[in-house]
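In the block that follows, a single chain appears as structure tokens, in the form predicted alone.
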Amino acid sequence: MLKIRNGKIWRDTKGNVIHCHGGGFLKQGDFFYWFGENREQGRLVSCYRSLDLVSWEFCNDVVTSATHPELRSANCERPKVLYNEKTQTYVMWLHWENGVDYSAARCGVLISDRIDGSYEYLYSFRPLGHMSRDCTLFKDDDGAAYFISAANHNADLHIYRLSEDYREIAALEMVLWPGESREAPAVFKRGQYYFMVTSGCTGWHPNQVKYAYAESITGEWSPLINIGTPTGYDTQPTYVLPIVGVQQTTYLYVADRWDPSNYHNSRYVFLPFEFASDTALDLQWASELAVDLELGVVETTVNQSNLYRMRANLQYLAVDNFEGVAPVSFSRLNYANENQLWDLEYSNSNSFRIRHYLSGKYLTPRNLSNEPHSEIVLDEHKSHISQEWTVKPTGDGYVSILNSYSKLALTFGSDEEQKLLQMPFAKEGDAACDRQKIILARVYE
């Protein structure tokens, strides 16, 4: 059976790289149609189709900068498509931006008589005057359609009910989790419950994925619940794809793995949700998926890595020069940069050494006198206790890393310093606290 291989470069049946980010899906007959953002040479939204979710055939650049004058310099993100049975029309909603920054915060609406045809641009606007950024569509069992988008400078999520033809806003039904800054919504229904999966707002950097549930899409929603790792396996949600089989229905979490250092190196990840109860959702990593579309069953394979990236305040620990006693600094997340990879070598159940993947050297305090603000450098393995570290969980997936010898905490220096230090453990509210809150992000591939 063919397998989906997560986090890799995916190519279509002609060997070209698939450009379909922030995407959504629509099933017609035996084909799954995948619509997503394409930033290549005047393209805006591309469409692919597949019979097995592995081999994807390019169909059409369904929206381009030539589609309409308002799209000549626009960015079009997170396109989603629904079919309206009454009008027999395919309706696309997306996030429309001015191509310069994210100040426009509008939604755009397009239509087509063919699922993979060239879509006609109708208009862009702020729904009922509200800002609208990351967005999705959801069609309920009764045919009613909803547009969900991030509003109020991304602080809130709005649920709008659409008109019967799906082309306009009929009403603002809900304002969800005001002030909690959630984006990248993806909605699905399982049994009697509605689920919404979202990410936090950290730009192109991955963060904690959360979900909530409700018995009515316009009713009371649960509080947000963490799912997966603190970086969501280095992903951001875009869609949940039901695989309806004769044995069961599996719900696939569809996500982008954005590369903030190189947009065009961004990848895709599909993972099956697991349910411990009607409302308890779980998400585990899988390197590969084998999907049986007839049965609705997904088999997973995990290739476990012992490598980690270390992050604080959206900075990643890195080393660019391995010569001698090398200083340690930070850089922007870059999945192609192996200088950001670290191996945790456990000395015993309570402590470990932190080895740089490429150089084989270890994090070591430059000054062993237990003095605060001592710089941390790379040095050879001398088996000294100063090279051993312990982890102190600080909540929400963050940890502080304490030196076993000095009892001081690993601290990311300021943007100006660009140094790794050891300092006294900082309590919440202290200036150094956020720079000691570290995510040990395992490398998932």
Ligand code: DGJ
Second form
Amino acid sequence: MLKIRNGKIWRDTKGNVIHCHGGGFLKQGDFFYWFGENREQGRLVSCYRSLDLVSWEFCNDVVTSATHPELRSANCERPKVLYNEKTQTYVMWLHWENGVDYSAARCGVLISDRIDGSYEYLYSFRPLGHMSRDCTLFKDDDGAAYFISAANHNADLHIYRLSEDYREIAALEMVLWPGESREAPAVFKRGQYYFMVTSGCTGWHPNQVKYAYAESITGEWSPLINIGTPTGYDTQPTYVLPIVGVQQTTYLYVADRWDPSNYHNSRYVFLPFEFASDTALDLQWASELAVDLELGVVETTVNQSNLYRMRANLQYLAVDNFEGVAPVSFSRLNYANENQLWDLEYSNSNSFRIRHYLSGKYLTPRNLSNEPHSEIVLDEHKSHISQEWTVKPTGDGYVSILNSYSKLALTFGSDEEQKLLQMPFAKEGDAACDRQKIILARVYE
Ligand code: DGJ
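If the one shown is the form predicted alone, what is the structure of the form predicted in complex with the ligand?
The complete assembly is shown below, putting the previous chain first.
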């Protein structure tokens, strides 16, 4: 059986790289149709289809910058499509921006009488006057459809009921988790419960994925519950795809692995949700998936990596030039840059050396007498106890990394220090506190 290979480059049946980000699915007959963002040469939304979720045939660029003058220089994100029985049309909702920045905060609506036809642009607007950014659609068992979008500068998440033809907003039904800044919503229903999976709000950088559940989509929703790792296995949700088989239904978490340094290098990750009870969702990493569509069963394979990235304030610890005794620096996440990879070499269960993957050199404090602003470098020698570190969880997925010898905490440089490519370290909990809140993000491939 062909396998889904998470985080790898995916190509369509003609060998072209698949560009279908922030996407959603619609099943028609035996085909899964996949709609998503495509930022290549004037394209906006592309559609692919597959019988097995592994081989994807390119169908059409269903929305392009030539579709309508309002799309000429627009930025369209997170397109989702539903079929409306009443009008027998396919209706697409997406996040519409002016192509310059994210200030428009509007949704856009398009229709087509073919699933993979060229969609006709109807309009873009702010639903009932509210800002609207990351969004999704959900069609309930009774045919009612909902548009869910991040409102109020992304602080709140709104659930709107759509009109019967799915082309307009009928009502604002819910304002969820006000002030908690959730985005990237994806909704599904399993048994009696509705689930919503969301991410936090950190641009293109991955963060803690959370879910909530409710007995009615317009009823009371549970508080948000963490799922997966603090960076969601380096993903952001976009959709949940039910695989309905004769033996069971598996719910696939469909996510983007955005590359903040190069959008075009962004990848896809599909993971099967696990349920410990009717309302307890779990998400484990899998490198590969074998999906039995007939049975609805997904078998997973895990290739465990022992490499990590370390980040504080969305800055990743990196080494640009590792000649000699090399200074460490910070940069934004870049999956193509192996300079950001670190190996934790445990000497016992608590204590480890931090080894730079590419150079094999060790993270080493220097000028300890200049405490608390001694700098950190890479040293090729494995020597002194000052190269030993321990991790102390500080809550919410963050850790402090403490130097075993000096007891000082690894502290990411401030903006100014960053320019000097230096990394000081300081007493735990001192003024640099935020810069000591580190996420130790394991590499999941
Ligand atoms: C996160 C959103 O989920 C993406 O769709 C995109 O809007 C980026 N933010 C832009 O920073």
